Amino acid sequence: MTVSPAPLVRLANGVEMPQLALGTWPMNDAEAAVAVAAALDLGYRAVDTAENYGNERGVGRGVRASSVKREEVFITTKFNRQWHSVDGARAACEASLERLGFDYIDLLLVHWPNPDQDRYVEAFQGLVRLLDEGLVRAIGTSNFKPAHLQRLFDQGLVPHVNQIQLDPWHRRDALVALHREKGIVTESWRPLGSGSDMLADPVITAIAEKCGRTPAQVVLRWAVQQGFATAPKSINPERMAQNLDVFGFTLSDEDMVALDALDRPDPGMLDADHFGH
C-alpha cells in the first residue's frame, strides 16, 4: 500500500517541508528503523525526531534502509537544554548529525525555551549560524510561548517553524495568530492527543462517520486544513497510512466550527514556562 505524499509548505526562506510527519516519540532505535523505513516507503517523506527521543540513530537507519533518497526526505530534530549557546547549537547539530548518520539537517528546533536558565536566545543565535553555513536547510523552536517568541524578535530573530502542543481539546489561538503576523510555520505535536480519550470525544466521532473516516483522520484534517504541519506518530503501517491519507477530503465549515468549540481548559498541560529539557 501506497499513498501520495503530503502537500509541501514553504518555510519564510523559501525551504519546502512536508505538511505531515511521522513522529517518532516514544520509538526506541530499533522501532524507529523500522517504522521509519515503513513510512518511507509508504508515501511518507518527513520524520520528525528530537535528541530527547534516543532514537536518532534509528530514525537515519530507517531512511537508509528505505527505497526513497536522503535528499528526499525531511528530517527534523531537536536540542536540549545544556546545549543553550552559540557554541552549544554547534556541537548539538553535530552530535545529531553523527548520531542520524547525515551530513545536514532540514529542520533543527530548539526544543524547549527553558526560560530558568534564560539561554535560549543565544541558542538561536548558534542556529543563524548554523543556517548561513549549511549544516541545516531550517531553523526553528518547539514550545515557544508569545513572550519566548518576543524575546527573539527583540533581536531581530524569526524561527521558520514553531512546533506546539495543538489540537481541537487545546487550541492555541493567540500563538497561532502571531505565528502567523510573523510568517513562522505553526507545527503540532501529539495532534491526536494523549491516549485515546481526544478521539472518543462525540463530536469526533460523529463527523468521523459522516465523512466515511477514522477520528484520527478527522483531527489531522482539522490541523492541516488551517495550513498547520503536523507529525502523528505510529508504528502500525495500517495507521501510518490511514493518517497521511488526509488531503483528498474536506472538512465543512460547520465541521471545523464544532471541532474548534472543543477546546477546554488543561490545568495538566506541560506549561513551557517551568517544563523543560
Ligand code: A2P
Second form
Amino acid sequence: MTVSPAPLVRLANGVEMPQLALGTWPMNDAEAAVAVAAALDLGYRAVDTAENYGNERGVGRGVRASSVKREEVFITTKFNRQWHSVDGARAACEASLERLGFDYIDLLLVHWPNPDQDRYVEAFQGLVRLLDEGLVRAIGTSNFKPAHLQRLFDQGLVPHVNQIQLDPWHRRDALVALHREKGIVTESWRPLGSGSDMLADPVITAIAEKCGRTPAQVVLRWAVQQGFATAPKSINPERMAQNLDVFGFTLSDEDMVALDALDRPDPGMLDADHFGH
Ligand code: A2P
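Having displayed the form predicted alone, please output the structure of the form predicted in complex with the ligand.
What follows is the entire complex, opening with the chain shown before.
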C-alpha cells in the first residue's frame, strides 16, 4: 500500500515543505520509530516532533529504518521555554540534532510563547542565527497569538510557519488572516480534534458519506483546500494512508461553508497566554 506524497507548499524563503506531515504526539520513542518508518514507506515525506514529546530519538530511528533518504524527509521539531534566548536556541537545536541523529533540521519552532517569561523574541532571534548558519532550513513559531507575532514583527522578524490548533470547530480566523497578510504558512496541529468527538459531528459525517470519504479525510481536506499545512497523528498504517489520501478530491463550496459554520467558542482550548512549556 502506497499513497502519492503530499504536494509542497513554498515558505517565504523559498524552502518547500510537504503540506501534510505525520504528527507524533503522544508517541514514545519505540512507537515513533515504528510509525515513522511505516509512514515514510507509505508515502509520507514529513514528520512533526518536538523536544517535549520525548520521541525525537525514535523519529530519527524511524527515518533511518525507512526506505526514504534523510534529505527527502522534512523534519519539524520544537523547543521548550528553558531555551528562550539566543544561545539557548542554539543549545536546543544541537540537542535535538543529537537526539534525532541528523546534521540539520528542516523547520525549528519556538513551541509556546510563554509570555510570563517574555523571552520569545530572543528565542526567535536565536533561530535567525541558526538559519544563517545553515543548521536549520526554515524557522517558525507554534501557538503564537496575534500579540505575540506582533512583537516579532516590531523587530522586523517574520516566522515562516506558525503551527496552531485549528480545525472546523476552531477556525482561528483572525490569526489566519494575519498569517496571510504576512506570508506566514499556517500549519494545524490536532487537525482531527483528538480528545473531542469532532469526527462524529453530524455535519462532518454527512459530508463524508456523500463524498464516499471518511470524516477524518473530510476535515483534513477542509484544511489543505484552504492552503494550510497539517500534521495528523496516527500509529495505524491504514489510517495513516487514509489521512495522506486527501489530495485527490475536492469539497464543494457548499460543503466548505457548512464546515466553516461549525466554528464555536471552546473554553477548554489551551490558551498560549497561560499555558506553555
Ligand atoms: P491512532 O493513532 O490510533 O490512529 P490528532 O492528529 O487530531 O491529534 O488526532 C489523532 C487521533 O486521531 C489519534 O487518537 C489517532 O488514533 C486518531 N486518528 C488518526 N487518524 C484517524 C482516522 N483516519 N480516523 C479516525 N481516527 C484517526
